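One chain follows as structure tokens, the form predicted alone.
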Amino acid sequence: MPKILIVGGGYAGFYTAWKLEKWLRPGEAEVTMVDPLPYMTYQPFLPEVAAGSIDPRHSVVAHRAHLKKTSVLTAKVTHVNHAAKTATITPPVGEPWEFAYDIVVVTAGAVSRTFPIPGVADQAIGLKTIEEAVAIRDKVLTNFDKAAQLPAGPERDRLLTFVVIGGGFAGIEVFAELRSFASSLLTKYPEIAFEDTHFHLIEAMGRIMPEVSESTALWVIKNLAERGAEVHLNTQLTSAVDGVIELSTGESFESDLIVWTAGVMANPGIVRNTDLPIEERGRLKVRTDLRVGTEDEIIEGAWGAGDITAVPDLSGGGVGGFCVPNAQHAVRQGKLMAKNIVAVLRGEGTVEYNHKNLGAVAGLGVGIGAFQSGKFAIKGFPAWVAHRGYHGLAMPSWERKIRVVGGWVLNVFLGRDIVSIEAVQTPRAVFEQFASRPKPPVAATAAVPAEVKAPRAPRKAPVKTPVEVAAAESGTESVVAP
């Protein structure tokens, strides 16, 4: 049988196995995917998840879960040589090997991107991992939780600073999220008043969301600045250099949490160590049927989907000329290209990529949202409820469905988890600190030989009294009284 390497299991990765599995027919061909972790991740709900309002597990579907028919293996895919068709596996625990394929289908996603600013390696976190989202959570907590013991003053104000970098769908979604959740959090932290706590959304550019209109991004610049949180245009980020946010206008602060959303870029461990065709941003070279290659030439036995291609954008909306990295495309290339290669394994013809956006959905926190369709937008509670009814229905399977929406329905009821478990990263702090240990031996003491021992000291005679003295010299012998 063909084998076919599947090299991400995010989106596009998972999604093509998951129909592959659908479409092929026994024997037809064998799938394998290769992912580090073991599980696709719906970034939508990142968001959502660093609010407290979904819970993590809720967010990501695990791959052997729900590929039955796929072989999965949870370990990097470091080269790939399509000349000699295998690609080099390197697991977790062991020595990397060679993995021979007929086909490979590269879905490796995107990672952060950042720019040499002093501090930001150090200080910042991005938004693209579940982890990192759980960790945005729970520093937010644990952040309340200091600040609520602590007189007014720099340290404090410093915990209670919040600073998203990155005004695009990401950066404003998370932003307002945070509002929302810190603002919930009051009602829980009575040593906490409203103005205490600080909100700050860097922009390089005059403008955010660039996918709404002009109106509808200054409906929620204004929204945020009625709920407290400050958006700060045309305005780059000099400095993060021990939490103290330096901005191009001259303003100064500190903060204690920083998270970046300015931009990504193709996963860098693939496109830098592959023989295939990649342009000039960094992206694989795909067609619009997501086959590898130009118009004039066809890498054959090549797939690519995702946030890692540049796949042409037929129908006129993409930058560049095109598709965005999001997950939209994403989902719908990864459908689509396990239709063509099912296609090509049968000797039919492939059908082009050309999908139009129908709009953009913002979540801003609970009961807040915006949404865009050409001229047409919606802000307010409507465009919330249309943003959690189109993710609700997006979120792959419907055990993941109904897992997100019956935890939003309970939060009506009951209100979001305000537990912080930020001490998960180091979960051996409390054993180490009070585990008992063997004590160190002790040193015996060596022999000393008898030759070399110190001669002892002559006893000294006890001093006698007069009394005993006189009876001694006249041979007798007397008792003294003590």
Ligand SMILES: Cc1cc2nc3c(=O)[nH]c(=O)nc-3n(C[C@H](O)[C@H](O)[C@H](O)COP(=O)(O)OP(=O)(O)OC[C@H]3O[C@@H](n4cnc5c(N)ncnc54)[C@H](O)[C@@H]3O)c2cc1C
The other form holds:
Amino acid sequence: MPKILIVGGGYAGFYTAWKLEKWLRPGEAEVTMVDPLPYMTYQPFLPEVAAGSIDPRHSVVAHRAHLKKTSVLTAKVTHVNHAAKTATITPPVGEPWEFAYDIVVVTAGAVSRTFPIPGVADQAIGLKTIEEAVAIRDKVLTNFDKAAQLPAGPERDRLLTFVVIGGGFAGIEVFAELRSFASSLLTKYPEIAFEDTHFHLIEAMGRIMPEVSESTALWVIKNLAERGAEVHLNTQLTSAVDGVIELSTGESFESDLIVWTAGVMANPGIVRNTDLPIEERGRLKVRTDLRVGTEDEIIEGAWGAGDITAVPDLSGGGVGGFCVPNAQHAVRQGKLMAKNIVAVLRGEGTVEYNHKNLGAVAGLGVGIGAFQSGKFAIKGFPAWVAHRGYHGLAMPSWERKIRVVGGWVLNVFLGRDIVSIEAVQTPRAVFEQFASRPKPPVAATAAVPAEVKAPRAPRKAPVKTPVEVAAAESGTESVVAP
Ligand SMILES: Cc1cc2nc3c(=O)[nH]c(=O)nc-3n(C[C@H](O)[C@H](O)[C@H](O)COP(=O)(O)OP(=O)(O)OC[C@H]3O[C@@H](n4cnc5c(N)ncnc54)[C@H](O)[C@@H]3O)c2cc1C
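Beyond the form predicted alone, can we have the form predicted in complex with this ligand?
What follows is the whole complex; the chain from before opens it.
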């Protein structure tokens, strides 16, 4: 039986495995999916997780709960040697080992792309994982808790100043969601006024959200400004050392939360550790039928999809002729790739990937959104309903859809959950502080000097000499031994 190895169980990998389970006949192939995480992350929900509108666990999809016929390995692929058709699997415990495959499917996604700006690597946080979204949410809440007890001054300003770098879709969404979150918190924190909270988004280009029209982008900037959130266009971050933000405009202020969303790059952990062909921008070279290679040369037994790949965009809408890295493409490519893999196994022809962008819909905080499809745009509340409607339906599996939509409905009646569980980072701290520890072992006691070890005699009143007694009685005793 041919062995299919899927590297990465995110959007593209998860959908490939899911559809292979559906379309492969029993005994036709054996599928293994490897991912260091036991779940697929629905990344479009990360801004709402950071803003406390979606429970973090609801926005991830457990591999083992939904993939019934796929072998799931929670481990990292650290090398793909396609010449030998082996991949190195590095598990969380134990030694790396070689997996021999017949077909490899590379869907290891992308990571945050940063620039060597001083302080960014040490101070900023990305927004590609559920862990980052949870940490951002907890940070906002913890900072409110701290600031509520401080008098006005630089430390309080620093805690209540929130910065996002990058005005793409993800950046604007998290910026707007955090503004909405902070505003909703004010009713619970009477010590903090609206004017005490500061929101800055830094964008190097002259506009935000290239996926929407200029007029929609301008509406978003105006809407954010009205809500007390400032977008700095044509501005670059020059330093973030110790949380001191320095901008190319000369402006400077301090911030305790810097969210970096200025672009992504193909997962270096895979593209730098494989003999598969990589194009000049560091992505895996993939054909229109999602086989690795070029239109003239097929790399037999290798497939790829999603953010890690450069798939030619036949609709003509792609940047530089390639599909942009988004979930719309990753999901559809995953599904088509499963179909094409099955077709090749059966000696049939493949189908080319051709998807015309459906448009873009952004959630900008509770009750506000922006939608754009071609020249058609909707803004404000109806767009927010469209955002929740679209993503509520796009979330894989009914089980997850019900959890997410159920959470939204509960929030309408009960409000967002506003508890920071930042202490989860040090879960043993209190237990350790008060935990009883065994007495030092006998061997350690033996090493202690004899005079310290000797048992103490019961404390008695010191026996006084007759001279001392006489002195005491006559009132001349000046020194009493302890
Ligand atoms: C905040 C945010 C909001 C977004 N909003 C939208 C939106 O509204 N609409 C839209 O279309 N797109 C959106 N996107 C983009 C979309 O989520 C991505 O394009 C999509 O997730 C790409 O899918 P993928 O399968 O290529 O990668 P991913 O979904 O990132 O999956 C990659 C998988 O590979 C795994 N992996 C990594 N390294 C290894 C390794 N060494 N070995 C094995 N596995 C590995 C990872 O753990 C991960 O599970 C958003 C992204 C973000 C960050």
